[in-house]
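The chain below stands alone and is given as structure tokens, in the form predicted on its own.
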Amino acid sequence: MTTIETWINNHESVYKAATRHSFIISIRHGSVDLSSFKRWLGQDYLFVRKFVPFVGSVLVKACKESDDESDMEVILSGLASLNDEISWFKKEAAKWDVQLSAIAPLQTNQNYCRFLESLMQPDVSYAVAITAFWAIEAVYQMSFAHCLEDDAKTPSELREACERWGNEGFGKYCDSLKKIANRCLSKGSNDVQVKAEAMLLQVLELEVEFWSMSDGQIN
């Protein structure tokens, strides 16, 4: 069992809460309140704009610390795709009449973005940063893929959003990030592993809060 698999087993309840949140289940069942979807759309657009410099910082760490040149190519592909992702959010917002320029980040979103900024600091190791990167991407992949399963009743107008992160190609990309993270963790010190596990747990908790914010349970 890999390091990450062990940690997921150790934190199974919060991992399940992050990847099978009631907001995601409501999309899968076709019972989602569209106001919740619109709230998620606006808040996630703001989050992705803060996510870009974080991914850029992971790329810099890879260039300095990685022992495998292919890491840079995997991370760079993810960074490049974020430009298209921002364009998608703008197009989707126009479709749903969501005025992105009028949206302010809610407290939960602000907390998550501050967490991203903390991971960009020079004293955060590449192993910790790449594990966080994988976790953030993997939660979306696992969540939205659940909405695309054969027995899902996901509304047709929301399938494009689910396919954006739930598709097989994005799943393979997440697997590539996971392999990098596991390789780095296997070579990391005990201190690095302790920090990475704590950080993974924090990512999962923040993801749960972000879904809850989208669902209107918290701000």
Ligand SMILES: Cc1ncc(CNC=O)c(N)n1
The other form holds:
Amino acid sequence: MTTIETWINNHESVYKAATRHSFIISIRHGSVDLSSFKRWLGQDYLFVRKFVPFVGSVLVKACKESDDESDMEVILSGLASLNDEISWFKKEAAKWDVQLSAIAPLQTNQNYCRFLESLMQPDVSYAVAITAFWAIEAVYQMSFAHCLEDDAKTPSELREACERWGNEGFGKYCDSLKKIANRCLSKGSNDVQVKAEAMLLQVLELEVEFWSMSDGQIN
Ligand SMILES: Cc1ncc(CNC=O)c(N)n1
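Could you please show the structure of the form predicted together with the ligand, as a counterpart to the form predicted on its own just displayed?
All chains and molecules follow, beginning with the one already shown.
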């Protein structure tokens, strides 16, 4: 088993809570409250704008610390898709009459963004940062792919959102990130491994809270 597989097994309940949250299940069932979807849209736009500099910091770490040149290309493709994603959020917000410029980040979103900032510090190793990057992307991939399965009743007007993260290409990109993370972790010290596992757990918890915030359960 790879390091990440072992950790996912160790933290199965929070992993499931993050990738099969009631908000996602409600999209899959077609019973989602549209005010929740709009809240998610506005809050996630703000999150993604903070996620870009985090991914930039991972790219810088890869250039300095990686022993494999191809890591840079995978991370760069992630940044390129974030560029498209920001345009998509603007277009989608217009479609739903969501005024992005009027939205303030909710507390849960602020907490997550503060966590991203802590991971941007130079003393955070590449192995820890790339593991966080993989986890953040993988939660969205796993969640939205679930909304696109054959028996899903996802409303047609929400399919495009689900396809952004649930498509096959995004799945392959997440697999590439996972491979890089596992390689770095297998070479990492015990201290790096302990830090990375704790950080993975934190990402999963923050993702659960982000869904709960979107669903209006918390602020
Ligand atoms: C809260 C959250 N987590 C993960 C992602 C997926 N990464 C980039 O889009 C996202 N958009 N929002």
